[in-house]
Amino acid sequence: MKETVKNIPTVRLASGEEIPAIGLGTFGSDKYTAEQVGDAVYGAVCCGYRMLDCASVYQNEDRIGNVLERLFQDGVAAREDLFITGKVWNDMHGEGQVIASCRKSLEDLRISSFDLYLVHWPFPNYHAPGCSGDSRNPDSRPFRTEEFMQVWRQCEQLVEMGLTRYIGMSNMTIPKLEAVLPLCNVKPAALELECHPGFQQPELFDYALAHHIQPIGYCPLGSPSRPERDRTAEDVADTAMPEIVRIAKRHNVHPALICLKWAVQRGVIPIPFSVKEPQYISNLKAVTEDPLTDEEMECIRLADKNCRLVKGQVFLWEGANGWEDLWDTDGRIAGS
């Protein structure tokens, strides 16, 4: 009998709905098979996870769909118990393609609608899954507000069609958000962003909250299993940060669990991924007990290294200076 974790904290969306304060990521295509990810989803839901973060580019939605069907049939959870996120990939930004992509994901997942559907990256710069870090697509181009809004209008249609309850954005910057938010008929309910103690993005985090957008943090443990193309010699390992290690010893837990406690107490929804049952159970349990003190939260806040791990260099366009251009580090939309 699997251990079931109860009393999972929640966060309140701008709509007033409360959703789980922690979810399970499903990106494992660089290291794990779709079957391994599916097995982890089954086990995690049995243990108490109620939020699943999926994406078409992860190449495992059909397997997860088989698992969801089993979970519903076995009475482990009902569809309405789960908060399921999907995402449109960069090669499906054209007219009508967002809706087609959403329908395909729903078909693969064997559900009738998403709870949240995101624009995975804010431009149509495609790269093949598993490509090398120096891979470049000659058709890549900078962010364009009009182009993004054509994608967002299709997302708004998804809400009207009942194919998703909420829509959101991912991998955005403040300059990009400032360009598009005034044009949105349906405001984003959530924003996925890289977020962990070594890369806290305080300005973007505060901006999202000020605009009633819920932050969802990917790479919440510093992504120790991220693809090789996203690794550089300067990267900071969150679980080795002295401040995190010191606090973990005080709480007698693995440093990874301190990262998750910090995220949930800060107000970010972390979406850690693991195929190992002891890990995904301890990840969930960590946010239900033994909270960090105010002093520990402040210590971690001050430990921010501003170290982005997922740099996205495979999306660069001809003429770009470097991966920093993807993130508008000088305060303006690069290449526009």
Ligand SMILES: NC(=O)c1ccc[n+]([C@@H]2O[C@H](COP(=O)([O-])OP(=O)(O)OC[C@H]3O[C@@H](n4cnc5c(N)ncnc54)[C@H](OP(=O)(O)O)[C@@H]3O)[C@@H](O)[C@H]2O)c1
The other form holds:
Amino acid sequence: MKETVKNIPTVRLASGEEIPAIGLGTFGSDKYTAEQVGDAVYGAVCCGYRMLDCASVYQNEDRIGNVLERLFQDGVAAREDLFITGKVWNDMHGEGQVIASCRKSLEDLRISSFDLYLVHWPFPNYHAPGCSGDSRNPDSRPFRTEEFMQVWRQCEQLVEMGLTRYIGMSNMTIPKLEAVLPLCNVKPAALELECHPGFQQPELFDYALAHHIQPIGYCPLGSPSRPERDRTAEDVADTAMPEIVRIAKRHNVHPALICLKWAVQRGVIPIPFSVKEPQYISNLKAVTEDPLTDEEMECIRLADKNCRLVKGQVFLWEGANGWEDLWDTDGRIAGS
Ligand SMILES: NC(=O)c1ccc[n+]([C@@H]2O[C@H](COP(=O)([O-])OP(=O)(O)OC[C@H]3O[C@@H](n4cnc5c(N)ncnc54)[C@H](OP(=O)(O)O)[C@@H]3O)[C@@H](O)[C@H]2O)c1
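If the structure you just shared is the form predicted on its own, then what does the corresponding form predicted in complex with the named molecule look like?
Full assembly next; the chain just shown is listed first.
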């Protein structure tokens, strides 16, 4: 009999609905197979996870759909117990394509609607799954508000059509949000952003909260298994940061669990990935017990290294200066 974790904390969306304060990531990082990720989803829901972060580009939705069907048949959970997120990939931004992509994902996952559907990246720049870090697509171009809004209007239609309950954005910056939020008929319920102790994005986090948008933190453990294309020599390993290691020793847990406690207590929904049962169970359990003190929270806040891991360089366009352009680091939308 698997251990079931109880009393999982929740967060309240702007709509008033309470959703789980932690979810399971499903990106195998080009390292774990769809079968392994599917098995982890089965085990994770059995032990109490109720939120799943999916995406068509992870190339495992069909396998996860198979698992969801089994979970429902076996009575482990009902569809309405789960909060399932999907994402449209960059090569499906054209007219009608967002809706087609959402339908395909729903079909693969064997569900009739998403709880949350995200625009994975705010531009149509495509790279093939598993490509190398220096590959470039000659069709890549900078963000354009009109182009993004064409995608967002389709997301709004998805809500009208009952294909998702909420819509949201991912990999945005404050200048891009400033450009698009006034134009949205349906406001984003959530914003997925890279977030871990070594890369806390305090301005974007505060901006999201001020606009009643729930932050969801990806790579919450610093993504130790991330693909080669997302690695550079300067990267900081969160679980080796002295502050995290010291606090972990005090709580007698793995440093990864300190990253998760910190995220949940800060108000970010972390979506840690693991296919290893002891890891995903301890990740869930960590946010239900033995919280960090105010002093520990402050110590981690001060330890921010502003070290982005997913730089996104494969999405760069001709003429771009470098990956910083994807993130509008000088406060303006780069290239437009
Ligand atoms: N919106 C976006 O653009 C975007 C981008 C990236 C990711 N995401 C989402 O965010 C999710 C999480 O990000 P991620 O998978 O890159 O990174 P992550 O969750 O920070 O790191 C996952 C890795 O951490 C290790 N780990 C997990 N639990 C552990 C524990 N208790 N103790 C020690 N090590 C542990 C595992 O490494 P080993 O495999 O070595 O055991 C695992 O593969 C993804 O799966 C995906 O759903 C979204």
